[in-house]
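Shown here is one chain on its own, the form predicted on its own, set out as structure tokens.
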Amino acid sequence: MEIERPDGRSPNQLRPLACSRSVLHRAHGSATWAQGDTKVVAAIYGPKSGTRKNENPEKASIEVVWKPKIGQIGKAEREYEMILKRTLESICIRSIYPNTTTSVIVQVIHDDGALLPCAINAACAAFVDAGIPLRHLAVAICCSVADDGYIFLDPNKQEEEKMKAFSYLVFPNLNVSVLPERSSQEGGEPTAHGIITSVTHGAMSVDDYLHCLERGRAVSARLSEFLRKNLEPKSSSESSRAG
């Protein structure tokens, strides 16, 4: 039986996606990324000399400034910025530049619900703007288990308050790396049954767990097919939207 949510998608349908680069010009690169009406703008600035205090200078540093549409950051959005910041450098290959400080700062424009992934989403896709090396591109997609134990995919803010538990996916894009030459045998994290992150909330079981990273991992193509289309040299007018 096929359930219909209440925006007419099937459990499986992802909102209509959309991705935009170079967005701002003082940045050293910049992306907006859109899920239905929940849109993401992220900004990057470096890398800067100078590693944060703590880091390792043998490594580039990474920091993380998340910026929401309205009032304080908060408990949630600190827990935002280190899933973010820990994302990112599992992608990047911060022996290249070492001693350096390379600043993330995403800017909320409306959530509307799965906003991490969005938001990892429109990073990643700042990063290879700012012609920053990466082992492999990445794509976040949000799973929730509805009380009943139905999977849906991509909830908007309405399912989101509904569910009983979601989940958090990061998938490599294993097929296309962002690598200057020299980079192309350098070691990186390995990455544990082809998941970068995951980040769960609610009461999920074991099973409801595996369901939620199968039904990812097969809507992690498509995401990352739309996210190639968008990386593939445009001039910096040009908009790419998939429905």
The other form holds:
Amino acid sequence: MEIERPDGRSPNQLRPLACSRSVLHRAHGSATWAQGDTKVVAAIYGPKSGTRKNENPEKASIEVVWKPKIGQIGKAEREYEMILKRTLESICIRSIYPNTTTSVIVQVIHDDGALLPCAINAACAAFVDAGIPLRHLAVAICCSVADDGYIFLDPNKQEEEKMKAFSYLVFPNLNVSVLPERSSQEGGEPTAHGIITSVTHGAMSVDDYLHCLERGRAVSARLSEFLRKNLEPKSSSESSRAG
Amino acid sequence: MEQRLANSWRQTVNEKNFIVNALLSELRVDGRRPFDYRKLTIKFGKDDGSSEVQLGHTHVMAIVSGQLLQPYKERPNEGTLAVFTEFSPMADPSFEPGRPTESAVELGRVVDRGLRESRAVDTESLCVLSGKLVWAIRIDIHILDNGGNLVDAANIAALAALLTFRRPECSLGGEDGQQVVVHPPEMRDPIPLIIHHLPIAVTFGFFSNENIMVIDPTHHEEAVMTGRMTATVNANGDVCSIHKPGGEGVNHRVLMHCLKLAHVKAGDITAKIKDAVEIYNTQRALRKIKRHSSSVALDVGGTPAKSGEKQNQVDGSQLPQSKFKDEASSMECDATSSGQEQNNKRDGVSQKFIGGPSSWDPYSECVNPDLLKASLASHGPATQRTQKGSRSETKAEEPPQEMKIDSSPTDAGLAAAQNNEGKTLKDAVKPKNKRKKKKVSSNSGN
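Counterpart to the form predicted on its own, namely the form predicted in complex with the partner chain:
Expanding to the full complex; the earlier chain stays at the top.
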């Protein structure tokens, strides 16, 4: 059965990915991430002293500012900030810099569907650019479920609106693809097959959700490879830019 | 709050002295002469009315949007223009989210004054129903990177965005002619704003020594200078606004000199903006033509294409074949296995569009999606689509082929087919592609 998407992709095909690092000069780390037409810029200002009142001073805390393209900051932006914060907190090694705050600023340049996954990927790349130690990288993907139960990956804005439900999934980035020698020795990290974040919109059946997870996990391997390939070459010419 | 203060950048006395001493010999820290501008790049986004400007290290984004609203009481026949400035915390560690600081407000006001008072944007043409509905144009300026001289960069970004903005066409309807119908962009082309002239802001920095004056200060120089002036001038030599908020007192002869300099610079910058907008407009027109030509290709594509498909599969690069995937279930990578179905599927799907993202190569560095799309679109839709979401059966098969791409990115071999797909696939799919390419090229003059 042929399922046709408006831009001619197949259900498991992602849009063209583009990632560039060190795009800004004042920020300690910055990256842009584009999936098709959706483009997001993330900037990191490295650990600053002090934490906010409600935060645990024994751990590093992360502060996220989400800037929409037009308009005021509303509830949706606050929700994105919260999700991004929790996701990034789980990939950072928080015990290294206690009582510090790392600021992550996300600016939406264009929104054409799958905005939150794009932002998570951009923030992850920006963390690497800033040189902040992470437990592992994270890749995010959006899976949408159509009315007939068919699953489409990486929908654009039109598709998102038509779908019955969609979910944003964040998986840890496996390092087995880059270090083939090691993979035979270790059994892989215990969290290597976990799901870091899952946000769903709309109603879908449990089976649909489990299918989404399967597809998402399969694609995350591809995304991980792309991310790692992209992050590698520049690391030799990196220079510290803090301050 | 202490933690904020600890993070803002403080200039050292050595830096300050170095900058001032260098200026005494007419040298600036980045190698410019005192009256040189930094490198200016103007880029546009996907939508109409969004621009990104880079002036040296300063990076600014402007987005123009329009809404139908009620006009002001005193001016029932005119549209409105509003400028909103966002000093994003990503631009500078000292910028904080929340209420705009006074420098953000000041920047917004300078840009606004240049546009509004000088009547650069024609507001009377924005009136739809006198007294009831007019177009309210809103300019959002986002400062992404503070490398100094935000006013000039923001002004250029706002002008570039205004020049490329298109508002939907609307007409009056209904029995009494009072109902406004807004036509969506698919039905009727949106129309550009009427801009009479381009007011360019030129910022000068003054230092404690009267003889020293610079144009386009960097943020290091801004921390040293004792006075500033922004002159908004257009290419005709009209002074739209002069903004000198306090600071060092300056001799009037120096000010006149500044205005003359500003006039010269305004001419340069106006030319650059117009060139960039020209390029954008031609690209936009090409995109529109391609969209129309895709509907024509649908009828023509039909049967002759199928004969070309077989050829494509057999002698074309094996790589794309192996990556090509059936959405049903198993990923059989043989060219022959799902032969006919793949033929039909690729056919049907590919005819539906030209110029969309049809493939991508994850292994090239920093692929610019615009360039990628533009280059691929011109080679027709039959270029391969790299499939994502591999199934477990083929995972083993895929990595070795991908390693090939990695190791020889510039090889003229099979592995490079991915990158140079235009050349190799073109040969392989000549019979099929020629038809579509001819259509596309004849329309767009590629």
